[in-house]
Every structure is written in structure tokens, then in C-alpha cells.
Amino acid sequence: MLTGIHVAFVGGDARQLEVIKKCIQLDATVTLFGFDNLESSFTGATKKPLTCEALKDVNALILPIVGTDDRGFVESIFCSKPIQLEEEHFASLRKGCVVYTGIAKPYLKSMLTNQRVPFVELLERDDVAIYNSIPTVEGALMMAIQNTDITIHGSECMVLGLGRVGMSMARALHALGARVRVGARSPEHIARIHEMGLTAFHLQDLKQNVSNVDMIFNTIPHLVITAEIIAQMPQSTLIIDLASKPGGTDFRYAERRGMKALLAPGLPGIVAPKTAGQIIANTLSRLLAAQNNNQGESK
């Protein structure tokens, strides 16, 4: 239970609603900032304008998955006015308050560090990232089906990177009957690809492996699918880039060649916001309970 802990939410999308429900269910005191246009009301939650005064007794501040942008603005689909978190907001937080976000970009990291506010990046956690890979893969498969005129079964598919999303993506394609090649760099990843019964190659040999590929799913968050690589692909190749913005593909050159290259970050919140929200809610409830227990023991 979260009895006695004050949790505040600043902005977010449909995923955040599941986290709010969970906190109310566990008896937390809940304050909502940036939910003015939310049609459904939560019994037990209070909507307030974002002020320093309103933040003073908060134990946990929960931000959207994307945190803030480079100027401190917070994305919220439930508020028509822009929401901006500035240094004064973080300075007003009580000692021991923890900020939870999906990822912390440089602006947010700098503000929190300057004010010595502890923070947790949920997407850096293995459990959250692995659970999130499930809706990510389902969304990627949906995009592949919608943007090709062939079946995944029997197709030549390539996955770049064997991280948490890459591994789930490769497994799903293999299970659907695709011929799957996976590009990686580390020897342990190459070994794991072989163990999975898939075809492995080193990323430095990517150029030699794309001449007959039907679909490429990239999970590497830096430029790997360069113009030089794209020039070796069939024009019909579909590129689905699952890496965080700006992705790992030269989209300009792909467009010039008349190829479909789709950047698709944040798929869990798009294709399965309820499930994605429940993943965050379950993890956050455990972290908040542990935080509450630790603070209680230190008193």
C-alpha cells in the first residue's frame, strides 16, 4: 500500500492514466498537474495548476515517459496550455522527493542534478524495457503487414541490434516463419544469435548482407543504415526504425530512392497504451512502496 505518500503527476498520455489508477487503488494521495481537459474524473485525485507551492509536500513526482524537452516543456495530451518545468519547481521539492520519468534528457538531468533531487529513469530498467518490448514488437509487426505486399512468413528479415527489443523482435519474426538475420557487434550477442537458431553477422559486414532483404528492423540509436548501405538494398525493402529519435537510418536518402523508411519510436504508447501503462504502473508501485518504507525507517 502507498498510504501516507503524496504522488504528483505532471502531464503525460493515456499510459499515465493506468499509473494514476494504480496509485489511487493503493491509497496514495494523488495530485494532477496538466490534466485540465481530462474527461474522466478520478475519485481520490485532485487537479491543481502547477505552482511551486503545490509541489512542496510531494513525495514522488511522476513525469511522462519522455520527461521534458530541451526547454523543460512537458508533453500532455490532457492539457491545452503548455506546461514548463523550471529550476524553481525542482528547488521547491521537499528533501527526499524522488522524480520518476521514462528517460531524462539533458535539460531535466541538469535541473535535477543541480537541485540534488534523486531521479529514476524507468526505461533504463531491464524489467520495464523487456516488458515494453512486447507491445513494441506487436506494433512493428503491424506496420510491416500494413506496408508490404508479402507475408512475413518466408520473407528475408533483418534485425539490427540484439538488445531487449532486438531479441524480442528476432524471436517473433522467426516464430512467424521469416528467415531472420541479426546484426550485432559483441561476441556474446553473436553467440546468442547462433544459440537462437538465427543467422548472425557482424555489423561491420552490414553492406554485404542487404542485397536481398525484404524488411529491416533497426533498434540501434545511432546512424547504422547509411546512404551507402541503402544503396545496396532492393527498392522494395521496408525499413522500420524502432530506435529513439532521430533513429539510425538516413531517411533523406531512403526517400530519394523511393523506399519506405518509417521511424517508429514509442510504439507501446501508440498500439497498446493500456498495457504499456500497466507495465509502468506495476513497476512504479513497487518503487514507491520501497521509497515509502525507506523513508519511514529513516525517521
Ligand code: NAP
Second form
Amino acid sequence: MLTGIHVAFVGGDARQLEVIKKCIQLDATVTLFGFDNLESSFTGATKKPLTCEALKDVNALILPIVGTDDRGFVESIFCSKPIQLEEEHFASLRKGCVVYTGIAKPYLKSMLTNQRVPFVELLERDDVAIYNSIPTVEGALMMAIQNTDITIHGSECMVLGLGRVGMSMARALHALGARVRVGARSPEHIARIHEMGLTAFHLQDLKQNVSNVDMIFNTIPHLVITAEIIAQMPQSTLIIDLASKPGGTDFRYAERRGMKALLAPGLPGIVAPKTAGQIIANTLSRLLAAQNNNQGESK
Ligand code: NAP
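Write the structure block of the form predicted together with the named molecule for the protein whose form predicted alone appears above.
Time for the whole complex; same chain goes first.
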């Protein structure tokens, strides 16, 4: 339970509603900043304008998945006015308050570090990344189906990278009956791909492996699908790039060759906002309970 802990939310999208629901259910005191246009009213949550005064007794400040932009603006689909978090806001947080965000870009990171506010980047956590790989893969499969005229079953599929997303992607394609090749660079990953019953190749040999591929799913956040690699692919190859922006594909060259190459960021929030919200809500409620226990013990 989160009884006695004051949790404040600043902006967000549909995913944040699941987190708010969970905090209310666990008996936290909940304050909402930047939810002016939210129609469904949460009993047990108070909407307030964002002021330093209102932040003073907050134990946990929850930001949206993307945190803030590089000037401190926070996205909120529930508010028409801009919301900006400035240094004075972080300075007004009490000692022991923890900021939770999906990711912290440089502006947010420097504010938090300057003000010595502890923070957690939820998307950096292994458990969240593994759970999130489920809606990501479902979104990638949806895009593959929408953008090809062949079945995934029986197709030549390639996955680049065997991290949290790559492993789930490779497994799902295999289960659907695709012939799956996975490119990785570490001997451990090559061994794991082999153990999974898939065809492994070293990324250095990517060029030699693309001549008959129907779909490529990239999860490596570095330029790996270069013009030189694209030049070896059939023109009909579909590239779905799941890596964070700007992806790992030379999109300019792919377009020049008349190929379909799609950068697909933020799939969990697009294809399954409720599930994506529940993933965050479950992890966050555990972290808040642990924070509450630790602070209770150190009093
Ligand atoms: P991860 O677990 O860190 O996996 C990344 C993979 O890329 C690992 O196999 C890693 O290999 C490989 N890699 C990294 N840098 C490399 C390089 N320079 N050369 C070769 N291989 C390299 O990350 P993840 O959680 O799977 O996420 C993968 C990407 O998808 C990230 O950019 C993430 O932000 C993004 N993502 C997108 C969505 C979406 O909706 N599209 C959803 C979730 C995540 P090593 O282990 O050998 O370094």
C-alpha cells in the first residue's frame, strides 16, 4: 500500500491514467498537474496548477515517458496550456523526493543533478524493457502485415540485435513460422541465437546475408543498415526499424532505391496504451512502496 505517500503527476498521455488509477487504488495522496482537460474525474486525486508551493510536500514526482524536452516542456494530452518545469520547481522539492520518468534527456538530467534530486529512468530498467518488448513486437508484426503482400509464415525474416526487443521479436517471428536469421556481435548472443533454433550470423557478415531477405527488423540504435547493405537487398525487402530515433537505417538511400523503410518509434504507447500504462504502473507501485519503506525505516 502507498498510504501516507504523496505522489504528484506532471502531464502525460493515456498510459499515465493507468498509473494514476493504481496509485489511488493503493491509497496514495495524488496530485495532478497539467490534467485540466481530463474528462474522467478520479475520485481521490486533486488537480492543481503547477507551482513551487504545490510541489513542496510531494514524495514522488512522476513525469511522462519522455520526461521533458530540451527546454523543460512536458507533454500532456490532457492540457491545452504549455507546462514547463524549471530549475525553481526542482529546487522546491523536499529532501527525499524521487522523480520518476521514462527517460531523462539532457535538460532534465542536468536540472535533477544540479538540485541533487534522485531520479529513476523507468525505461532503462530491464524488467520494464522486457515487458515493453511485448507490445513493441505486436506493433512491429502489425506493421509487417500492413506493408507486405506475403505471409510472415514461410518468409525470410532478419532481426538485428539480440537485446530485449530483438530476442522477443526473433521468438515471435519464429513462432509464426518465419525462417529467422539474427545478426549479433557477441559470441554469447550468437550462441543464444543458435540455442533458440534460429540461424545466427555475425553483424560483420550482414552484407552477405541480405540478398534474399523479405523483412528486416532492426533493434540496434546505430547505423547498421547502411547504403552499402541496402544496395545488396531485393527492392521488395521491407525494413522496419525499431531502434530509437534516428534508427539504424540509411533512410535516404532506401527511399532513393524505392524501398519501404519505416522508422517505428513508441509502439507500446500506440498499439497498446493501456498495457503500456499497466507495465509502468506495476513497476512504479513497487518502487514507490520500496521508497516508502526505506524512508520510513530511516526516520
Ligand atoms: P538492448 O537490450 O540494449 O539491445 C540492443 C541491441 O543492440 C543489443 O543486442 C546490442 O548488442 C546491440 N547493439 C548496440 N549497439 C550496437 C552496435 N554499435 N553495434 C552492434 N550491435 C549493437 O535494447 P532494447 O531494449 O532491445 O531496445 C532496442 C532499441 O529499441 C532501443 O533503441 C530502444 O530505445 C528501442 N525501443 C523501441 C521501441 C519501439 O516502440 N520502437 C520500444 C522499445 C525499445 P550488445 O549487447 O553486443 O551491445
